[in-house]
Amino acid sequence: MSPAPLLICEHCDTVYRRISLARGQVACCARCHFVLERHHRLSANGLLALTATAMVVFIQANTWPIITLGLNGQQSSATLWGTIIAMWQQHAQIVSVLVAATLFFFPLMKMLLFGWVFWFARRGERGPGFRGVMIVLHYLRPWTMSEVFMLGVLVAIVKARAYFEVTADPGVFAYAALTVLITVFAGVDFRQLWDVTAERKP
(Lines of atoms letter the chains of each structure in order from A and count residues from 1; the text may use other names and numbers.)
(Lines give C-alpha, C1' and ligand atoms only; values in the text may rest on other atoms or scores of the structure.)
Protein backbone atom coordinates (compact mmCIF):
# COMPACT_ATOMS: atom_id res chain seq x y z
CA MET A 1 0.00 0.00 0.00
CA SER A 2 1.61 3.27 -1.06
CA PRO A 3 1.31 6.21 1.34
CA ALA A 4 -1.00 9.08 0.57
CA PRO A 5 0.57 11.72 -1.71
CA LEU A 6 -0.24 14.58 0.65
CA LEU A 7 0.94 15.48 4.12
CA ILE A 8 -0.41 18.12 6.51
CA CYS A 9 1.67 19.75 9.23
CA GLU A 10 0.22 18.92 12.64
CA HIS A 11 1.21 22.28 14.11
CA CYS A 12 0.28 24.80 11.42
CA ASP A 13 -2.02 23.06 8.91
CA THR A 14 0.27 23.60 5.91
CA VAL A 15 -0.18 21.09 3.08
CA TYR A 16 2.80 19.38 1.43
CA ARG A 17 3.36 16.87 -1.32
CA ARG A 18 5.04 13.87 0.28
CA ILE A 19 8.60 13.14 -0.80
CA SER A 20 10.41 9.88 -0.17
CA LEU A 21 13.09 10.27 2.46
CA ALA A 22 16.56 8.77 2.41
CA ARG A 23 18.10 7.09 5.43
CA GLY A 24 18.35 9.49 8.38
CA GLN A 25 16.48 12.28 6.58
CA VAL A 26 13.81 14.31 8.34
CA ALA A 27 11.18 16.42 6.58
CA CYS A 28 10.39 19.67 8.42
CA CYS A 29 7.62 22.15 7.89
CA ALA A 30 8.80 25.24 5.98
CA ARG A 31 6.40 27.49 7.88
CA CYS A 32 6.69 26.37 11.53
CA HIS A 33 9.67 23.95 11.37
CA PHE A 34 7.76 21.12 13.06
CA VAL A 35 8.87 17.61 12.07
CA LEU A 36 6.57 16.34 9.32
CA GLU A 37 8.03 12.90 8.80
CA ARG A 38 11.12 10.86 9.59
CA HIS A 39 12.69 8.05 7.65
CA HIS A 40 11.94 4.66 9.26
CA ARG A 41 15.22 3.73 10.85
CA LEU A 42 14.01 0.36 12.04
CA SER A 43 12.02 -2.40 10.39
CA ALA A 44 8.98 -3.92 12.11
CA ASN A 45 11.27 -6.81 13.11
CA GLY A 46 13.71 -4.40 14.70
CA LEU A 47 10.92 -2.62 16.54
CA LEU A 48 9.50 -5.91 17.76
CA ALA A 49 12.91 -6.92 19.12
CA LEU A 50 13.22 -3.53 20.79
CA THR A 51 9.78 -3.90 22.38
CA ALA A 52 10.65 -7.38 23.68
CA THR A 53 13.89 -6.03 25.18
CA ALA A 54 12.00 -3.17 26.80
CA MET A 55 9.53 -5.68 28.23
CA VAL A 56 12.30 -7.74 29.88
CA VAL A 57 14.01 -4.64 31.27
CA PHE A 58 10.65 -3.32 32.48
CA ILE A 59 9.93 -6.52 34.43
CA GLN A 60 13.36 -6.30 36.05
CA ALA A 61 12.94 -2.60 36.84
CA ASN A 62 9.68 -3.43 38.59
CA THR A 63 10.64 -6.54 40.54
CA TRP A 64 14.19 -5.75 41.63
CA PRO A 65 14.62 -3.34 44.53
CA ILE A 66 15.72 0.14 43.43
CA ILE A 67 17.50 1.55 46.47
CA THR A 68 18.42 0.18 49.91
CA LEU A 69 18.95 2.41 52.94
CA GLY A 70 20.83 1.43 56.03
CA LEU A 71 20.55 2.98 59.51
CA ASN A 72 22.21 1.55 62.62
CA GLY A 73 22.34 -1.91 61.09
CA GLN A 74 18.69 -1.83 59.98
CA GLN A 75 17.94 -2.05 56.28
CA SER A 76 15.05 -0.79 54.20
CA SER A 77 14.62 -1.14 50.46
CA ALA A 78 11.94 -0.15 47.98
CA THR A 79 10.57 -1.38 44.68
CA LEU A 80 8.18 0.53 42.42
CA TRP A 81 5.20 -1.36 43.81
CA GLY A 82 6.43 -0.81 47.34
CA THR A 83 6.36 2.90 46.53
CA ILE A 84 2.84 2.75 45.14
CA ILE A 85 1.55 0.85 48.18
CA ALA A 86 3.35 3.15 50.65
CA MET A 87 1.72 6.22 49.11
CA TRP A 88 -1.70 4.56 49.28
CA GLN A 89 -1.27 3.66 52.94
CA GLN A 90 -0.03 7.16 53.79
CA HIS A 91 -3.28 8.77 52.63
CA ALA A 92 -1.93 10.07 49.33
CA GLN A 93 -4.14 7.83 47.20
CA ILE A 94 -4.27 10.31 44.32
CA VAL A 95 -0.49 10.31 44.08
CA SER A 96 -0.46 6.53 44.41
CA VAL A 97 -2.81 6.21 41.43
CA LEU A 98 -0.77 8.73 39.41
CA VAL A 99 2.44 6.81 40.09
CA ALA A 100 0.85 3.44 39.30
CA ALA A 101 -0.62 4.76 36.04
CA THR A 102 2.36 6.68 34.66
CA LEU A 103 5.08 4.24 35.78
CA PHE A 104 3.38 0.85 35.63
CA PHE A 105 0.04 0.45 33.86
CA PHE A 106 0.54 2.88 30.94
CA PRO A 107 4.10 1.76 30.09
CA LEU A 108 3.00 -1.88 30.36
CA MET A 109 -0.01 -1.29 28.08
CA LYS A 110 2.14 0.62 25.64
CA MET A 111 4.67 -2.20 25.35
CA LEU A 112 2.04 -4.93 25.00
CA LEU A 113 0.13 -2.98 22.36
CA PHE A 114 3.31 -2.07 20.46
CA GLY A 115 4.27 -5.73 20.54
CA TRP A 116 0.86 -6.63 19.11
CA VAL A 117 0.93 -4.20 16.18
CA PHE A 118 4.62 -4.77 15.33
CA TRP A 119 4.09 -8.56 15.36
CA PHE A 120 1.57 -8.28 12.53
CA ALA A 121 3.34 -5.38 10.80
CA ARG A 122 6.28 -7.68 10.03
CA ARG A 123 4.18 -9.11 7.20
CA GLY A 124 2.53 -5.78 6.40
CA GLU A 125 -0.68 -6.93 8.07
CA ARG A 126 -3.03 -5.51 10.65
CA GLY A 127 -3.89 -7.78 13.54
CA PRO A 128 -7.34 -8.04 15.13
CA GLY A 129 -8.29 -4.81 16.87
CA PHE A 130 -5.60 -2.82 15.04
CA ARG A 131 -7.74 0.32 14.88
CA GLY A 132 -8.59 0.35 18.58
CA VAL A 133 -5.00 -0.42 19.56
CA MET A 134 -3.65 2.46 17.44
CA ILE A 135 -6.19 4.87 18.95
CA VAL A 136 -5.27 3.81 22.51
CA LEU A 137 -1.55 4.19 21.67
CA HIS A 138 -2.24 7.70 20.34
CA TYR A 139 -3.86 8.78 23.59
CA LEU A 140 -1.31 7.02 25.84
CA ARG A 141 1.65 8.70 24.18
CA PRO A 142 2.25 11.60 26.62
CA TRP A 143 1.39 9.71 29.82
CA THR A 144 4.37 7.45 30.50
CA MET A 145 7.07 8.86 32.76
CA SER A 146 9.71 6.19 33.48
CA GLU A 147 12.53 8.56 32.46
CA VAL A 148 11.34 11.18 34.97
CA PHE A 149 11.29 8.47 37.64
CA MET A 150 14.91 7.62 36.79
CA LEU A 151 15.89 11.20 37.59
CA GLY A 152 13.72 11.04 40.72
CA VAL A 153 15.72 8.01 41.91
CA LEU A 154 18.95 10.00 41.57
CA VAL A 155 17.50 12.93 43.53
CA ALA A 156 16.21 10.55 46.25
CA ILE A 157 19.66 8.93 46.51
CA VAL A 158 21.36 12.29 47.00
CA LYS A 159 18.76 13.41 49.56
CA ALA A 160 18.99 10.17 51.55
CA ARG A 161 22.79 10.11 51.48
CA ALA A 162 22.91 12.84 54.12
CA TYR A 163 21.26 10.60 56.74
CA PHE A 164 21.65 6.96 55.69
CA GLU A 165 24.00 4.52 54.04
CA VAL A 166 22.63 4.31 50.53
CA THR A 167 23.09 1.36 48.17
CA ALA A 168 21.90 1.53 44.58
CA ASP A 169 20.26 -1.82 43.76
CA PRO A 170 19.97 -3.54 40.36
CA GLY A 171 16.56 -1.90 39.81
CA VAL A 172 18.33 1.42 39.20
CA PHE A 173 20.37 -0.06 36.35
CA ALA A 174 17.26 -1.63 34.86
CA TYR A 175 15.64 1.81 34.97
CA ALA A 176 18.69 3.37 33.33
CA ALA A 177 18.48 0.79 30.51
CA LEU A 178 14.75 1.43 30.20
CA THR A 179 15.40 5.18 29.86
CA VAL A 180 17.78 4.50 26.96
CA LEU A 181 15.20 2.27 25.23
CA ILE A 182 12.50 4.92 25.70
CA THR A 183 14.76 7.50 24.05
CA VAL A 184 15.16 5.20 21.04
CA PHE A 185 11.38 4.69 20.88
CA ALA A 186 10.77 8.44 21.06
CA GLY A 187 12.18 8.78 17.53
CA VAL A 188 9.73 6.22 16.11
CA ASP A 189 6.57 7.61 14.57
CA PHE A 190 4.28 4.61 15.02
CA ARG A 191 1.52 6.36 13.03
CA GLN A 192 3.40 5.32 9.91
CA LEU A 193 2.00 1.84 10.61
CA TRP A 194 -1.28 3.14 9.22
CA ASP A 195 0.47 3.68 5.89
CA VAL A 196 2.60 0.55 5.71
CA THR A 197 0.03 -2.04 6.75
CA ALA A 198 -3.21 -3.21 5.15
CA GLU A 199 -6.20 -5.21 6.37
CA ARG A 200 -5.68 -8.95 6.06
CA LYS A 201 -7.24 -10.57 3.02
CA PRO A 202 -10.16 -12.73 4.14
Partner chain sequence: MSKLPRAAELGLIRCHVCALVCRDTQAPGAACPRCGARLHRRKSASYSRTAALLLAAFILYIPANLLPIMRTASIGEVDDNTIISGVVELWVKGAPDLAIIVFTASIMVPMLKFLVLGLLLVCGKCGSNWAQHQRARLYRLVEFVGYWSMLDVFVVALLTALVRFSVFSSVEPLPGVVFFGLTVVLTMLASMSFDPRLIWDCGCDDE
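With the form predicted together with the partner chain done, generate the form predicted alone in the same format.
A lone chain is what you will see next.
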Protein backbone atom coordinates (compact mmCIF):
# COMPACT_ATOMS: atom_id res chain seq x y z
CA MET A 1 0.00 0.00 0.00
CA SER A 2 1.07 3.58 -0.59
CA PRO A 3 1.16 5.96 2.40
CA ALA A 4 -1.77 8.28 3.05
CA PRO A 5 -1.47 11.56 1.09
CA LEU A 6 -1.99 13.78 4.16
CA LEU A 7 -0.22 14.21 7.50
CA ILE A 8 -1.87 15.60 10.64
CA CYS A 9 0.19 17.05 13.46
CA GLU A 10 -0.66 15.27 16.70
CA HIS A 11 -0.04 18.41 18.76
CA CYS A 12 -1.82 21.21 16.90
CA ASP A 13 -3.92 19.32 14.30
CA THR A 14 -2.39 21.18 11.35
CA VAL A 15 -2.83 19.23 8.11
CA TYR A 16 0.00 18.85 5.59
CA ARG A 17 0.39 17.15 2.24
CA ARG A 18 2.86 14.29 2.54
CA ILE A 19 6.03 14.53 0.45
CA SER A 20 8.74 11.97 -0.17
CA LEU A 21 11.64 12.32 2.26
CA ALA A 22 15.25 11.73 1.31
CA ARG A 23 17.64 9.83 3.52
CA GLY A 24 18.19 11.63 6.82
CA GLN A 25 15.34 14.10 6.30
CA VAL A 26 12.71 14.80 8.95
CA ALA A 27 9.36 16.51 8.39
CA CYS A 28 8.42 18.93 11.19
CA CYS A 29 5.31 20.97 11.83
CA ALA A 30 5.78 24.60 10.80
CA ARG A 31 3.43 25.71 13.55
CA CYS A 32 4.61 23.81 16.67
CA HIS A 33 7.80 22.14 15.37
CA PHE A 34 6.59 18.64 16.33
CA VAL A 35 8.21 15.82 14.32
CA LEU A 36 5.64 14.64 11.77
CA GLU A 37 7.60 11.96 9.96
CA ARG A 38 11.09 10.55 9.47
CA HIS A 39 12.61 8.88 6.45
CA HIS A 40 12.47 5.09 6.71
CA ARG A 41 15.69 3.40 5.65
CA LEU A 42 14.50 -0.08 6.66
CA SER A 43 11.59 -2.00 5.19
CA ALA A 44 9.28 -4.20 7.26
CA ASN A 45 11.45 -7.19 6.31
CA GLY A 46 14.54 -5.33 7.49
CA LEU A 47 12.87 -4.36 10.76
CA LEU A 48 11.76 -7.96 11.30
CA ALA A 49 15.34 -9.17 10.77
CA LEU A 50 16.58 -6.47 13.14
CA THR A 51 14.04 -7.59 15.75
CA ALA A 52 15.21 -11.21 15.45
CA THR A 53 18.81 -10.07 15.86
CA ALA A 54 17.90 -8.02 18.92
CA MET A 55 16.13 -11.04 20.45
CA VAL A 56 19.21 -13.24 20.01
CA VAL A 57 21.47 -10.56 21.53
CA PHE A 58 18.95 -10.04 24.35
CA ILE A 59 19.05 -13.74 25.28
CA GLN A 60 22.85 -13.70 25.26
CA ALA A 61 22.99 -10.54 27.38
CA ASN A 62 20.74 -12.10 30.01
CA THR A 63 22.49 -15.49 30.00
CA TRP A 64 26.18 -14.67 29.87
CA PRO A 65 28.09 -13.19 32.84
CA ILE A 66 28.42 -9.42 32.73
CA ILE A 67 31.45 -8.84 34.93
CA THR A 68 33.97 -10.83 36.96
CA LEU A 69 35.53 -9.44 40.14
CA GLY A 70 38.76 -10.87 41.49
CA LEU A 71 40.27 -10.40 44.96
CA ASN A 72 43.15 -12.37 46.54
CA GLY A 73 42.93 -15.06 43.91
CA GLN A 74 39.19 -15.54 44.26
CA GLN A 75 36.85 -14.61 41.43
CA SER A 76 33.13 -14.01 41.33
CA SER A 77 31.04 -13.59 38.17
CA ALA A 78 27.71 -11.78 38.03
CA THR A 79 24.81 -12.05 35.61
CA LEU A 80 21.84 -9.70 35.42
CA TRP A 81 19.46 -12.13 37.07
CA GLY A 82 22.05 -13.04 39.70
CA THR A 83 22.25 -9.36 40.58
CA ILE A 84 18.45 -9.01 40.67
CA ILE A 85 18.11 -12.02 42.99
CA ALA A 86 20.90 -10.71 45.23
CA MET A 87 19.14 -7.34 45.56
CA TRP A 88 15.89 -9.11 46.44
CA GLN A 89 17.65 -11.13 49.13
CA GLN A 90 19.25 -7.96 50.50
CA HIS A 91 15.76 -6.51 51.08
CA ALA A 92 15.89 -4.16 48.09
CA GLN A 93 12.73 -5.58 46.57
CA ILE A 94 11.55 -2.35 44.94
CA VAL A 95 14.86 -1.82 43.17
CA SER A 96 15.05 -5.45 42.06
CA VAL A 97 11.52 -5.31 40.63
CA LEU A 98 12.29 -2.08 38.75
CA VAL A 99 15.52 -3.54 37.36
CA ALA A 100 13.78 -6.75 36.28
CA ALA A 101 10.95 -4.78 34.64
CA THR A 102 13.04 -2.19 32.77
CA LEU A 103 15.93 -4.47 31.75
CA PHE A 104 14.12 -7.75 31.08
CA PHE A 105 10.33 -7.85 30.97
CA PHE A 106 9.63 -4.55 29.18
CA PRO A 107 12.35 -5.04 26.50
CA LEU A 108 11.26 -8.66 26.00
CA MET A 109 7.62 -7.62 25.59
CA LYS A 110 8.65 -4.83 23.23
CA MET A 111 10.63 -7.15 20.96
CA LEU A 112 7.90 -9.79 20.88
CA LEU A 113 5.32 -7.17 19.92
CA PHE A 114 7.67 -5.75 17.27
CA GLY A 115 8.07 -9.22 15.80
CA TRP A 116 4.30 -9.70 15.74
CA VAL A 117 3.65 -6.37 14.02
CA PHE A 118 6.47 -6.67 11.45
CA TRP A 119 5.60 -10.28 10.59
CA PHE A 120 2.28 -9.11 9.15
CA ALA A 121 3.50 -5.67 8.01
CA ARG A 122 5.93 -7.23 5.53
CA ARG A 123 2.82 -8.40 3.62
CA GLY A 124 1.12 -5.02 4.00
CA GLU A 125 -1.33 -6.36 6.59
CA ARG A 126 -2.28 -5.53 10.16
CA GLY A 127 -2.06 -8.52 12.43
CA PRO A 128 -4.73 -9.48 14.98
CA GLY A 129 -4.83 -6.97 17.82
CA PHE A 130 -2.82 -4.42 15.79
CA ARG A 131 -4.47 -1.41 17.40
CA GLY A 132 -3.88 -2.65 20.96
CA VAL A 133 -0.29 -3.66 20.17
CA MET A 134 0.51 -0.20 18.78
CA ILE A 135 -0.92 1.43 21.90
CA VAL A 136 1.15 -0.82 24.18
CA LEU A 137 4.30 -0.10 22.14
CA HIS A 138 3.65 3.63 22.47
CA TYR A 139 3.60 3.39 26.26
CA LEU A 140 6.52 0.96 26.44
CA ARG A 141 8.76 3.22 24.36
CA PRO A 142 10.34 5.18 27.27
CA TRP A 143 10.57 2.17 29.63
CA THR A 144 13.53 0.31 28.15
CA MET A 145 16.58 1.23 30.21
CA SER A 146 19.34 -0.85 28.60
CA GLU A 147 21.36 2.25 27.68
CA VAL A 148 21.13 3.54 31.27
CA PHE A 149 22.19 0.14 32.57
CA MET A 150 25.13 0.06 30.16
CA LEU A 151 26.31 3.47 31.34
CA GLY A 152 26.00 2.34 34.97
CA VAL A 153 28.04 -0.81 34.28
CA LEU A 154 30.83 1.21 32.68
CA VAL A 155 30.94 3.60 35.66
CA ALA A 156 30.95 0.64 38.07
CA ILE A 157 33.81 -1.05 36.18
CA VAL A 158 35.93 2.10 36.35
CA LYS A 159 35.30 2.58 40.08
CA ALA A 160 35.66 -1.10 41.00
CA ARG A 161 39.11 -1.31 39.40
CA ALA A 162 40.46 0.62 42.38
CA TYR A 163 39.59 -2.30 44.70
CA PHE A 164 39.23 -5.44 42.55
CA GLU A 165 40.60 -7.11 39.49
CA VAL A 166 37.81 -6.41 37.02
CA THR A 167 37.18 -8.42 33.87
CA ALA A 168 34.46 -7.50 31.41
CA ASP A 169 32.62 -10.68 30.41
CA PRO A 170 30.72 -11.42 27.15
CA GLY A 171 27.43 -10.29 28.69
CA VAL A 172 28.54 -6.66 28.84
CA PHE A 173 29.44 -6.70 25.14
CA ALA A 174 26.07 -8.27 24.34
CA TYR A 175 24.39 -5.44 26.26
CA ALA A 176 26.45 -2.91 24.32
CA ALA A 177 25.23 -4.44 21.05
CA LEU A 178 21.67 -4.48 22.41
CA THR A 179 21.95 -0.78 23.28
CA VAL A 180 22.96 0.00 19.69
CA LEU A 181 20.00 -1.98 18.33
CA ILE A 182 17.59 -0.23 20.70
CA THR A 183 18.99 3.12 19.53
CA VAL A 184 18.26 2.12 15.94
CA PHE A 185 14.67 1.24 16.89
CA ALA A 186 14.30 4.58 18.68
CA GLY A 187 14.90 6.37 15.39
CA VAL A 188 12.11 4.52 13.57
CA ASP A 189 8.70 6.17 13.33
CA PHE A 190 6.32 3.25 13.85
CA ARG A 191 3.27 5.46 13.30
CA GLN A 192 3.79 5.00 9.57
CA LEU A 193 2.67 1.39 9.94
CA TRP A 194 -0.88 2.74 10.14
CA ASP A 195 -0.46 4.19 6.65
CA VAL A 196 1.35 1.33 4.89
CA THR A 197 -0.75 -1.54 6.25
CA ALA A 198 -4.39 -2.51 5.82
CA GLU A 199 -6.86 -4.60 7.78
CA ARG A 200 -6.59 -8.30 7.04
CA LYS A 201 -9.18 -9.66 4.69
CA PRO A 202 -11.56 -12.16 6.36
